[in-house]
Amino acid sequence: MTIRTSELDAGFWREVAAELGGKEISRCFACGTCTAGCPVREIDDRYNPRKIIRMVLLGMREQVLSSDFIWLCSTCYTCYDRCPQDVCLTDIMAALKNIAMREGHVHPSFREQARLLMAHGRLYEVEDFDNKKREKMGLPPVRKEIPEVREICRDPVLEEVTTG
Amino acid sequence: MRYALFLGCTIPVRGLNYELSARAVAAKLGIEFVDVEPFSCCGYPMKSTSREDAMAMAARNLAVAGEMGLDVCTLCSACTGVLTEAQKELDAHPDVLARVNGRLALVDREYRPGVKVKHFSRVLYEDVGLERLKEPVVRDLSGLRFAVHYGCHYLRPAHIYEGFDDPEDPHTVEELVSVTGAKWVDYEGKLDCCGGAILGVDQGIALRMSKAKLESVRKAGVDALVSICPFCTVMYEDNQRKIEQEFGETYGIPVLYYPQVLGLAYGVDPKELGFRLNKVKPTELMAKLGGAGGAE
């Protein structure tokens, strides 16, 4: 990957920072702990969390947002747990995600999951024949549709996502 | 002991027989569980798109068991984090408590500090304890071998459940097995994550990790494999078949529950556990048992 500062923006990092969860990134002294342990990694080396925050501390801004690998975070927080210092790197992909999502760059994956729980406020649509297997079981029933959830959640990007 | 009980999206519809069987084996311990119809989904799942929305999601859940007076268990490990992280976020942080209190009173809701949250196995861990776990016990389960699957949230990361286990070396499933008798096997990448959170994303990788815990459980040659999260069973049960024709590979490897064994240890009908909706069928683990049956 070619770096060109003319293309970077230095303050990207700072970007990332404000949002919740990331404004432990400037605290990354490059050590890997996170790539050695990750589960993810271990399957498939486009994803790589060190280079990651290499790359958000660099300032290479539409390279991250644009990429396929920063969904690739399984949230199992081994990297989390062992980073000595404390960058709290699942909290950083995440608003990586949030920022990506903001600019337009939704990975149909997560629309669809938002789509489904504005619609329902579950992930699952229940059915009536749920309910019914639910009944026979002996386990009652669940309620279909939570309206609420879509009243709480107020993310421009579901506008996007909720309209189509 | 009483919790509203949350089910989450996966549970009622994909996890009947982690919900029978909790229930069940909650009857026995005088556990009772509270049915709680506003409960919505967690809010992990939005937590990609928007970590604010998703913290809305959970302070809504959390203020719904507040208003009933009640504390939470939750069956699934992806429920467990994302609500009690929620929970100390809100606690620690004023003005994101009050951005997401002011969306809640939107639907005239408030998020109030003071909620417990708890994974069911942490319940019966901790607050029935392992002494009073034993005494419902009719049944040996000695003849059988399991592999405990952790999975991430139910431990990790590890400051928002506070010194509970040992994320790096965790031996609190291990010892809820040790009730029933049965026997439980260290195995290669036991702390290992399923993949679930990424099946969406890129599924070849996805099942590649469940592969590979798959690969090392049968290497340990255990009756069963023992989950405690309906996601990391979908992903180990549910796809284990497609992860057999994908690489062309044959596991057979039943996954169980950890209520699931609780309740075979305290003579429940395996009906009432839900063995039915098992789909990899635990078919010579219940003949071990002595044609317990129920499983088919």
Second form
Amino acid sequence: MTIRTSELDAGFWREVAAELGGKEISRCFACGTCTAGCPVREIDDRYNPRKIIRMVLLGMREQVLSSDFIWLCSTCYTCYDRCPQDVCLTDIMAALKNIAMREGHVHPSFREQARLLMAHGRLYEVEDFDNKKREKMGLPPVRKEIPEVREICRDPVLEEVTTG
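Requested next: the structure of the form predicted alone (the form predicted in complex with its partner chain having been shown above).
Here you get just the chain by itself.
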């Protein structure tokens, strides 16, 4: 991947630092301890906390915010427990996600969750089969739709997220 210096945003790390949870980004000296202990990194090579921090510090704003890898953090806090500088990477990742969301970079999983909430009032669709199983167990049926949740979710931002 070739990056032009004209595409870099030298103030990006300051923007992340100003975001709730992002203030510690300047304390990271990229020792790699966070990457070595990360359980997500073991499963998916795209998630590399050390590389993400470096990209932020270099000003690779668009590459970071539009990527899928910022959404992979499992918030296990292993990186924080092992960091010699007490940098809470999970908070920095949350700050990056917040900036990405504000700029319209919404992960497809969140789009789908918003769509399901708008459609059914819950994150899964209840079928007749589900209610028949509940009835056999002596449980009351579950409503197929919850219009109250749909009404609460009537928000221009949420509707924009669902439509993409």
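Since this is a predicted model, take the numbers as computed values, not measurements. Residue numbers count along the first chain shown, from 1.
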*Selected hinge residue, from 106, 69, 39, 24, for two rigid parts turning between the two forms*: 106
